[in-house]
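Only one chain is included here, represented as structure tokens and corresponding to the form predicted alone.
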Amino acid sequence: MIAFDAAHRAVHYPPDRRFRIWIRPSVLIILILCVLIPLILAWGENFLYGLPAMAQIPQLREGSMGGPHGFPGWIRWFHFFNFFFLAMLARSGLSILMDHPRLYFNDDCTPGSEWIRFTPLCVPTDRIWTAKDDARYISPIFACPGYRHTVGVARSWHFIDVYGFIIVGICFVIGLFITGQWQRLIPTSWNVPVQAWYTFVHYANFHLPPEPDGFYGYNALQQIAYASTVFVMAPISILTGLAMSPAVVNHAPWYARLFGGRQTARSIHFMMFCGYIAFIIVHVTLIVMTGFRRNMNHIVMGTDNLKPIGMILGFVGIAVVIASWFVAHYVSWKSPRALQHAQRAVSLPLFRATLNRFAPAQRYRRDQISPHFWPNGKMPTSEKWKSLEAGDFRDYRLKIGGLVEEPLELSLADLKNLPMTSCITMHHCIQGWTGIAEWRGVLMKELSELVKPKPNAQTVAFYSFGEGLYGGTYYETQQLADVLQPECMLAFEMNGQPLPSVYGAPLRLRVENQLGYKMIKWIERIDFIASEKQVGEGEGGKNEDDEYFDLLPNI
């Protein structure tokens, strides 16, 4: 465990650490009854025509089985591979569930409308009550890193082991079909789903089955859970992960209508872990049952025999993933700044040269604007602002200099002046939660215009009136390219109203392909600059700085 200071102990680990899974009662409903159905029908069926018939399967005779026959070296060292990296996202992607601990089928997130939270708290409604307050801690034991409000250092461990995990799942793929090895996970009979359910019949009624010897074939039912796994529930995590992206959502919203939505998209991810973790569960406890040691040395040694070797090696292997895990604890409290730039590195490239690109095209109507939209971030506490509030920012004017021919002190009024735009758009928060509302304000293109950038101007600087989560001012960097993108505006009008205090008044961001932490609110003023090196510790924003969160969230 990690020994914090006074400040970061605060911050990570709270005093109230209670931890409680609260499902809506409909839903569990449907999940208890998608359980016993099968269980009732496979019991029924048994009672009143006892168990079916089930060939003998010669156990140990090559050739008795069609198809190939025993575990090559690629697939038993890709079977080490995917478990390593499928443990770390789901250590990973516990961490970013538990800042915000609860999923919807709807995309307007109101609190009171998620089908399943992992908080005993109920959102109060007699105070602010934002998205950071309703994180949640989470023990390093189950999660990488834990703690509370850690998500930027998850994200990292996520995007890192979710490359490591595609390319194993593409070249493991590739390599069933060059060897013929597919034949072990697709069915390729009509039969097989009978035969699948006649297994079931006996599991379900604690009998086991004629097993196969799995050296030379699988029975049918694990060839359907193992193809399952491989061909649908793997595609499925990847693709519902790319529909969170704002990028990809705001500028083809039907991608994420193919899952129901973002948010369903998002529970979907998860029903997605709770599908690994039943498989692995069902998968160990066969495996056990059906003969230990001679199934190690199936997939270990790639031999069929008794020898304990295969066991020991295996042993071996879990314990050098769950030593990963200690490694990646560590790395997370001592060197998180390295593990921000290696996943930096791979991450920001791709992303320029892809999500980035993605011109966001999204509308939406009066009538979809949700109804609760998440209040985040700490309100400002210097008395400046608190003086421009009281006198409903008459007397605030936004300075824009730095880099810059022409430099500009502008009023409410003077923006308001200048041409404007309002779109209804689809807001991303890194913690997970999204609201659709309507902004209104000035294009900063048309701001850019108006100062003239310097030809070494390629970043633009936003302070805040506020502050991080550790104190001190909150500034956020954009890249002059991309605050100059359709729809990147400064906001001063929310759903039709003057811009509310806690939603950012004066003036708040609007970069619509990005993350919500990059659309700074309570804007004071702008700078056009050479580099987001030059402000902060460099790293492009406070959260960058303080959190580790990402310089260019395009997901």
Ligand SMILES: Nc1nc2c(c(=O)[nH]1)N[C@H]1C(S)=C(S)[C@@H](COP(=O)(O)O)O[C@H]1N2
The other form holds:
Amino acid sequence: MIAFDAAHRAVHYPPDRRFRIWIRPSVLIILILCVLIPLILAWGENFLYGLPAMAQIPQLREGSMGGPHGFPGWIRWFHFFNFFFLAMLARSGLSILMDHPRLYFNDDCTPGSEWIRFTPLCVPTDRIWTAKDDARYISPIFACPGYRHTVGVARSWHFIDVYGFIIVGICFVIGLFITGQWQRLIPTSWNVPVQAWYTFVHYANFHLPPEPDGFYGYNALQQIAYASTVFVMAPISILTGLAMSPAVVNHAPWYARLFGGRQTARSIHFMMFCGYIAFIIVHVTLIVMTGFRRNMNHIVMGTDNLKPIGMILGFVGIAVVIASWFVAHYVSWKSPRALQHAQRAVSLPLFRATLNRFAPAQRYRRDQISPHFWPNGKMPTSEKWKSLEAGDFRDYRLKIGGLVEEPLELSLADLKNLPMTSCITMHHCIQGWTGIAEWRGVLMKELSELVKPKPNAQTVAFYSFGEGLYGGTYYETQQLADVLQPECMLAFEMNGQPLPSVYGAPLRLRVENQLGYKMIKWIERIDFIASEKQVGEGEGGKNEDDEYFDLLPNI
Ligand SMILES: Nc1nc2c(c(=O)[nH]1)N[C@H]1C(S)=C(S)[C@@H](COP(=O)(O)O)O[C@H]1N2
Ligand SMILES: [Mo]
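Shown: the form predicted alone; wanted: the form predicted in complex with the ligand:
The complete assembly is shown below, putting the previous chain first.
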């Protein structure tokens, strides 16, 4: 149960809950033109030549038409589940978006460079403004679970649903090709785009063209729209989702570049959401306008008649989907831990077997380093850290202990005498922003060899001087095997300078194939332990405990 005490209220339900959308004027103009140009062409065509003539469609009957027709049971069920999963993906996606309510076409995410933002705020420049400060509230009416800072819970829903969406999608496409139903969806003649344009000209001029009975065949525009949702929008959504994974991007930066970069991929992911919403609005409107009862019987009952049953059951189906939003909201608030564990049960083994094996291998150039790097986390307030900072961390000693043969205490000077490594990488925050920076420090592998972990040391726990969002020491854990990976380091320099205080001085962790919250800043000490279950609430870190984040965030 998520408490709704003062601390949580401040985080989830801030006094400023305004919702504003701002779009860069040049982008807005392009968007308007994308809608207006086809409309103007359609109006012009009608004005000059009248509505294009379209062949009257013969009244089709069972048996009078070759090829597949009708809607077999599997299509009708997949149609329902597809709607079910899409709705949840959209709602949880909105919640995730609001944790960093800005979208960019560049990977630096410099404030002000976004093309759209869902916040009335401009980033203040006179004080530290963290990405967490920037997160916005969204009403649970629109988002799952909504509120502010529920990105961990929202991600659990997003992932659980994406597995369902992908499984349904793959089975659907296989079914299409096995049964020949693909012929209804995929245009096979050049006449289709021409007819689609004619249909559009009719719609744009508020005229319904002769409608075929959808039981036997679609009109050309409808066919193209359906085919695009299945064969274009769904794959692009999935592929751009993957392009947001630090494991993928830091292993194969070319993959993100396929979409124009990591942030452009995120923007495209959002545009696909808009595309689906637009599709659903038009789809439902036309279903209603072109014979609602008959159409509902097609997709719900698989029959082609005017009985009311399809419509009634259709409404029941919609009610079930809406009820699922309430259930999801209830589970999010009452049993977030069970939800987190359910998601982990699928994702952890999956990621271990796939994404986590992608070793970071990318190299960015110095000139790609981000001019602005969003900071995150609460600056430490402890007297100990403050006095260390006042003395330039000369008195700082990193203690490494726990299940090791040779516990160590190292000053920064000691650390700098160890073999050093550096890399220029892209940092991925769970909230959605990225930034490129150069890091320099000591490989964890190097330190591990010095302290000699005992055989039962499977996990490494890092403790910070700083606190978590709701107070209490910020800590994180890593599997020993993961910190032995290349490029996992304790960094004490950023972009060629001693690590600035905001970015984690004196030491911070870098694990380039995972999300930012794993890269604990202001490190106080390190313990080798048997399992993450021994620390805090046992979920693997402060964010995992308090905000239901993933144990292994490769995406
Ligand atoms: N101690 C501590 N470390 C932390 C955090 C924090 O709140 N406290 N936030 C994490 C998160 S969510 C991110 S994205 C990165 C941000 O690093 P940056 O400030 O260098 O951008 O730090 C991580 N390390
Ligand atoms: Mo983050």
